[in-house]
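In structure tokens, the next block holds one chain alone, the form predicted alone.
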Amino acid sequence: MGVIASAPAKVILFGEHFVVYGEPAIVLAIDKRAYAKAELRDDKRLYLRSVNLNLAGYFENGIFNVEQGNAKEAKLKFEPLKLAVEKVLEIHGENVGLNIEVNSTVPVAAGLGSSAAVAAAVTAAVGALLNVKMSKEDVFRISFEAERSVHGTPSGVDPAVSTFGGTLLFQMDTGFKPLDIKADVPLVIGDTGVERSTRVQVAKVRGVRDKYPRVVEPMIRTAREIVLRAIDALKENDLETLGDLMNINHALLCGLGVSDESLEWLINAARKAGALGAKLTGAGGGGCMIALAENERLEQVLEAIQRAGGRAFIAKKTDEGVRVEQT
């Protein structure tokens, strides 16, 4: 018998890039989820399959053998999951063979936290299968370690949102704290389909800041003010103010050079179609944008983004983090 667990993806609502300089960011779990199914095997192999990436292979005695897809890509995607499984097995106290099947509805490499959602879902599924008592903090810690094996020094915000769900305020020095937000936050997410490197975009911002510190420092302070105002707007369900703040936040990111043509097409299309606000989300230079719209305008905005060449879907805030779907 298998166990299925799932975890949500995320969008950064405000504060990306500025978070690197100690400012706060608002992150939201959305109702797109990654699913992981875990089953026991008779041997000691760890067999992994990703349905959406068409990759499969197994680890045996520390050696990876590919069965489907590109060997290098498969190993890269499966290594962090292997690490998460090993951490759960350590708590379990016994090494067992497992089949793990991952199926994610979250676009990959688009800044929506897909790898963290998968890691949290795998951790929870294996834990439930082996009857390992794990708190959400345990799931977070293990997913974070898995992320660290891929990204070097991630902020920890992706695994936090995937594990705990809801809306989080994140700051480098204080970590994350949940925000009690009742507002719906109806969004359209548009994926440019342009893959980008977070590292390259972060370096680009650092270059601009080093060259023009007296110009960029006030922009960083403005970004903080936007986040603080946005918290109030969220608590008051004031979508209009939220939209305005998204537009201002995007203008700052544009000024730092992290938007590009693929994003601008989609953002302009969304605003013309009646979105209250639209901005890039995540690292920029491709990846995804988000548009805030009243419920009755969502379809209109969605279609406008699609016509402008984006892959778009409607997303809502979810308060549910990682969960076991069935045992």
Ligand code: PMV
Given for the second form:
Amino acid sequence: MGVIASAPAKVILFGEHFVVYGEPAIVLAIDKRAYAKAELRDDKRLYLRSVNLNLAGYFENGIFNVEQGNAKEAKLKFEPLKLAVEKVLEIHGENVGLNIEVNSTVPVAAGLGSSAAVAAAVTAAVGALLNVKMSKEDVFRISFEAERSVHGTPSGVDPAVSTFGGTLLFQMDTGFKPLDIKADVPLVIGDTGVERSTRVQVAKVRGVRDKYPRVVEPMIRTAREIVLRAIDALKENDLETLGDLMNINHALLCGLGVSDESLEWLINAARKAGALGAKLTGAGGGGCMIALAENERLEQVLEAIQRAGGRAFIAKKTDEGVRVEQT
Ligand code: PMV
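One more: the block was the form predicted alone; return the form predicted together with the ligand.
Time for the whole complex; same chain goes first.
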């Protein structure tokens, strides 16, 4: 008998990059989820398997042994999950062997927070299997620690959205604040398939800012105004304004040099197909773009992005954070 838990992926709706300079960003949980199944084993091994990445292996006495796929890649993916499991076992107070199977519908390394969603799902599944009393704050704290072990200094926004769901306003000095948004925010997400590094893109923006401070400072202030205006538009369900603001936000990011040809193709295709607005999401330089469209236009925008060479899917905002699916 196993326990399954799941957690959602995220998109940054507004404010990426500017958030690094202390400005607010708006982040949404989307209805693409990562699933984790936890089962007890008779021995003390921690056995991990990722169905979608075709990776499997186990930790025994701290040593990793690969059973499927590339050993280095498997260790890199599983190490943070081991850390999360150990944290839950610490609260449980007893070391037990476990089988963990991860099955995620979230594209990997595309800026959608797949690793945080997986970590939150694994934490919740193991917690529920062992009857460990854990609040959402506990799940957040543990999955944040797991993220930190891979990413160095992440903002924590990915594990927060994966754990709590919904729409969050995030700012470096004040942290997360849930936004009570009733609007649907119908999005199409287009994945360029171009791998990018958040670190490289953040450094690129810093270079432009250092070279042209008086040009870039007003852009940063504009990004703040976009977010403030977007909060009102979200509350009023004013999709047209949201679309305009997405286009303006994208222009700023483009000006800073973090868009690329692959993103521009998909963004232009989405706009031509009737999207209300489109922008890159996350670090840029590849990865994903998002387009906002009226419900009846979503399919058209989806097809246009696909014709332009992107892997696309329709995504809705979800208020459901981490949850146990089945006990
Ligand atoms: O693409 P992601 O999910 O790694 O998002 C990066 C967001 C940035 O604002 C560019 C960097 C950051 O740490 O906030």
